[in-house]
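What follows is one chain in structure tokens, specifically the form predicted alone.
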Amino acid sequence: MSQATATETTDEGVIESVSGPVVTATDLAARMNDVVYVGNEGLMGEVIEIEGDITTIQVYEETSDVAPGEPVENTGEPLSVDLGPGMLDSIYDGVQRPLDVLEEKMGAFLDRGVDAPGIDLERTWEFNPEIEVGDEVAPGDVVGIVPETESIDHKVLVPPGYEGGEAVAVEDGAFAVDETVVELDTGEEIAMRQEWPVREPRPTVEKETPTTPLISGQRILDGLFPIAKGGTAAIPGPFGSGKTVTQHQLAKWADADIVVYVGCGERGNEMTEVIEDFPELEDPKTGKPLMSRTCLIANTSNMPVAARESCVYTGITIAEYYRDMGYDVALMADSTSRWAEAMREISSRLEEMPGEEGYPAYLAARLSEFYERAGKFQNLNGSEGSISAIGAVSPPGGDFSEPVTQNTLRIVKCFWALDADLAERRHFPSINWNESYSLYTDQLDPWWRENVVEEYPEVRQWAVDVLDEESELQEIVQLVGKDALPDDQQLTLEVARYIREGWLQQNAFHDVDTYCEPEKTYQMLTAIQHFNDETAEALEAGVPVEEIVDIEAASKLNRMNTQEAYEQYIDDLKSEITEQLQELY
């Protein structure tokens, strides 16, 4: 966390009142969003309102025992993060304090007022220059490479706010992050460490239209509702419907270069699971530990509410920094509802006019500001990078009409609606295929055609049509029963059942089924389509529907997902289906 020290404070005020995380002070010369230290213990806070001589501060720590009359010191700097080598394979709280470092100092429970830099200022890194003396550099240019982890090369950039110029000194070797590695003729010195205000987006040249899917290995997402690299998605669902597990799967398997996982107000046991699981997971792309390309921000429900409000900004700023290097970043925010609740609590403490359900009137604007920082961008140095933002939403009682879900829906282009009924039936991922949608489908179709198979969009559309028809038929079935339907419609229900149970259902805890590559996703669906076509021919030939659906090969459609050698299995299965049906007529 980059903060000014007490010796750099610009002014000092006095606490007037304390209301939970909201503190008011007088006689404090400050600007909006300045970081301040509150009380005798020096609790960190941020200026959120200035009215006359009264300055309102949100404090990022528990404020019990803080009393009026205690001092408030202003740093004169906005809430910022430390950016540089060492962020990957790290676990931070909402204001980028390294939890593993602080745990070594004081154990599992942190004392108030403690602090530590976001990256280790003493550790040395091997700096390998990419430029020579005499080269001209501009803001955003890569001046050197640091092997940050086994998987990721950290690119040292000219900070966006610099003027740039000709390199007059270029170092090579091991340096601490604050040491100068490149000096310019303008007098500017470049180190491996940067600072950036979390509420200010990092600059880019242009925001582009994303045309490449973020492959997740989850059949219902890649198959029916794909998200683009640089896209935005929401996963709303009630308690126990699988939001967190779905985000875990995306974090583990999505083909992004960097993963930033923000646990925003979630239960401690869920974040514990992430923290315990991720170091043991092997990255399928490199064979290295998954944590070597992951940054975790853990701000659990028992942590101060104000830090929860800032943690999503900390996460997106870290994501933007790696995007500037030309990497594809996947940002998981779990959950934005807890973030919105933190805003609601602080807003009520400020006695602001409430909006719908007590949320602040600026809820939609804050959500938009967050999701709009995602996208595919052309960076200052000419490279391309992306941030895919995937936010979980926890509507009370699964009510999708509540304000956070509705305002999120207006912004994101992927909607993965989790269904409590599906979860109760143990159908996971419990994404409701009738309510979910993706607005990226058309712009991603050329990629599927070129990189998987030409017929991919057509086969997907066939599956969508079958599921839509099943939904309509289920209304009739509930009234008159399945046996009252014509034979062809009974077959449609059977085919739809195999799509649901054999294709859409996926076991996140099965060694083989946890990840399904796009080719396998397509091949499995073609096997069910083959079953559909062959059974239709058998029905035309006069074979009773009861005999058609009872063939032995049909049950194997539900076992395709667990086959490692799936290509041979599916080829053999198609042949068996054809042979067994032809024997009936």
Given for the second form:
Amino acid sequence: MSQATATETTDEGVIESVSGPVVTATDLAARMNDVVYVGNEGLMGEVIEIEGDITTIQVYEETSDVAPGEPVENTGEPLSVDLGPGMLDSIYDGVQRPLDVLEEKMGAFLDRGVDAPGIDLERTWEFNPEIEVGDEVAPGDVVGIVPETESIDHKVLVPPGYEGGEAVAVEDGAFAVDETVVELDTGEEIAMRQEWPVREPRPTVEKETPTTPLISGQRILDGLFPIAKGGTAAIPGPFGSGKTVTQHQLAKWADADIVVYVGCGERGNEMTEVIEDFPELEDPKTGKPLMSRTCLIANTSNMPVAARESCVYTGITIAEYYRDMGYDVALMADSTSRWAEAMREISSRLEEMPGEEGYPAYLAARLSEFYERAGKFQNLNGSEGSISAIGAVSPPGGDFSEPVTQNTLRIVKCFWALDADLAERRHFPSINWNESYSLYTDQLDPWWRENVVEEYPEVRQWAVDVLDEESELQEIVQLVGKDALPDDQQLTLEVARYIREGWLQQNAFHDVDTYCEPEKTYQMLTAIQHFNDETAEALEAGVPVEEIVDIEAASKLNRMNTQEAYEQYIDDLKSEITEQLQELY
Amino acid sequence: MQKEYKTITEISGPLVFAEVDEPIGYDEMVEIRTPNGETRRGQVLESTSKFVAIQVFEGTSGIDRQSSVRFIGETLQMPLTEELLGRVLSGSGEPIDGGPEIEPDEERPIVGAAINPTAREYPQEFIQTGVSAIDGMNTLIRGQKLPIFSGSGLPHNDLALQIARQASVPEEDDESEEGSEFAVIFGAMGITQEEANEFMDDFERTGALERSVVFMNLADDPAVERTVTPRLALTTAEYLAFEKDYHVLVILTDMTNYCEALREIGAAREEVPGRRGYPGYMYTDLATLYERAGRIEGRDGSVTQIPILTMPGDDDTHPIPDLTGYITEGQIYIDRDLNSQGIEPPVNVLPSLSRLMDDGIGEGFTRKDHGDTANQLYAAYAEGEDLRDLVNIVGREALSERDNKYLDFADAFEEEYIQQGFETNRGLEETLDLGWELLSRLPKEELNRVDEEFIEEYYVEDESEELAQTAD
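Please could you give me the other form, the form predicted in complex with the partner chain, since above is the form predicted alone?
Once more the chain from above appears, this time first in line as the rest of the complex follows.
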């Protein structure tokens, strides 16, 4: 956490009371959201309420044994993150303390009162200037480039709060993050590290309409419910329906430049899985380790609740910083419900008047503030960058009518509804195709036509129609049984089954199937469409439906997903289908 | 800080409020002496410069305004030693088996610190429970937290005992000298004396007691004590696992009683309640228990948790199972219908889940076909279940031959695979082979979740032919 570097104390107060993560202090001169150090151990906290002489503080660490009378120190600064090279390939807690450093300092269990800067102040980085002495620079401009990881060049920017001016000194070479690398005639000094308060969005010129999809390599998402680069999506689902696997798949395979993964109040073992898996995985595009483009923020469910409240902000501020460099950033927050619950917990300790289901009345405002920080932007320096925000939602009892889901749905444009029934029959990803939607389809269609294949939207629409028809037919089948349906409708059911089993299902744990490029997504669907057309023809020619659906090639439609050389396989399969059907008439 | 106060101003349910003139630490331990000489222990729930709120573990009856309050100056500690194995303790950690006093090697605060996610080791080693519904379909992994979701009157305790009795790790079989030992920690919260006897009898009968530590908070013990019991149990578990290299299996029953106690305290403090009156921080509170399962890099031991909870009204959207499910790594459902059919253990595998299963099975862990087989069994059973609804409406004759096979499969799956009795210990190979025997009653083409190579190797040809002949 960055406050390790901010040592100034503007005032001191005295603890008046302690109740869990909420501490009150008297005689403290403080502004709202100032960071304070609480008690003899100096536990980090944030001012959340001021009333008369009493200042209320939420503490980011366990407060056992903290007693009234102990001192409170104000840093006079809002909760901020350190921004600079070294954030990728890192894992932080909710207030940007690097967890690996904490482990070195205090062992396997998280003790308290230990602080560490968000980025290593000792380490030197190779600074390659992009400007020369005499160049004019304005806030947001790139002054130099630091090779941060093997896949990402870190751009050093003039901090947004600066005045800007003419460069009077420009360094070149290896420097620590706090050393000045560029000096301006205004007297302003630029280092590789800058700070930014997490609750405040970083400035941009304007927000634009996103028109490029964020390719996820997941057929149901790319194929039916695509999200744009700069879009927002919610994944609500009851427990066990695969939220986290879906989030992990997106973090692994989404074609963003940078991934910020926020594990907010989730399981420790899941974060460990990410930490162990990601360094071994390769980016399908570049072949570089995935970890070199990823920043992890882990505030597991048993870590202090106040830090859970802030971890989402820490994540999006880091995302904004990379966006300012012109990168496409994907931010996954798993799960926003835990974040909302943290707000509720703090709010109830403050004895605020609760809104719906005990959540604070400002829940909706906080959620929309967060999602509004996503989008495709024109940056101060003229470049374009985007943040795609994908939030998992964990509705109690899987009931989507609860406040967090409902308030999220009002804001986001993609809704990927996870379904416990599908999960129970091990249909994964268990995204319900009838309930989910994407409002980006229309604005993304031109991109698919241009970059994948002209017919992409039509084939998708065909699949949607078949699935719709299936769900209607299923209602009848429930009443009268399948055999009572006319032959052509029985065929439709069969085709829909292949769309479900062969195309919508995707095995995240299979080496080949885990990532499906858009071209393959499309090809697979055309194979099923081919089956549809050919069987319809056979039916017309008088072949009984039982014989048609029984052809040997048909079951191969369910095996396309695991083929690496899919083009050949699908071509062969199509001709097999044609041949075998023609043998029947 | 040994000063005594006689300044109690308010007693309300399990809470005592007292005025103080010196700073008292949050969470600090308190001793209250009643006029008739009894000592009650408690913990500071809220501390201000003028008064403190104390939660009394052993109940507040008998405490009056003149009772003296003494602050110990430290938080609640658990005395720890390897000698705890074989002992029976009360819900607040006092020996109740008539044995000697515990001479601790060390004491630790019962509010455990969170394990740093970077220090964790991802759990991947399979624990064989000898129960097909778990080993085959919802594999338990060392370091996992896998709760049993049950209802009142269902045999969840029998299943827990069966697991505690049969649990073994493959490593133990190979090199019994080398491997870490198994220990069971049993934390009972608000269970009846009869249930407690059942557990104790079984522990004694099988000799499991000597590798166990038992914490007993019975139904008539003070409810507030229940908030401490699981923490004592888990502190002991962490000590045995991470200091003494044991593989510790922690069974906590019944979490529903624990949550009721939380609600009681919340209500007494007049907190703003969350869903159904449970406190808004219940998720965080439960997480600080469940998340104390796991493995740590460089340490040999592990903590595996099997919390048991009875779902009020069999409703898994009730806050207790719901919040639990969001924290734990899966869940095992005990099913009332299966129970009334006489299936033992009556595990409904469809809503059950083990999240860590995929990484702990397959080649090098269990058997290469394990994952595919389990998936296929799931899919086929789910299909059979669906068809049962249909049969009720249209009758069996109206269904196709394929559908009938699935119906038969679903019946056989329950009667042969899930059904095994609480005393049978099935090996993993046996479970997997049984799975194939059932799958082989379906046509090969239907097995679309299984790799072709495995079909080749494990599919039992005769079965389907036999069936095909009888169908003809």
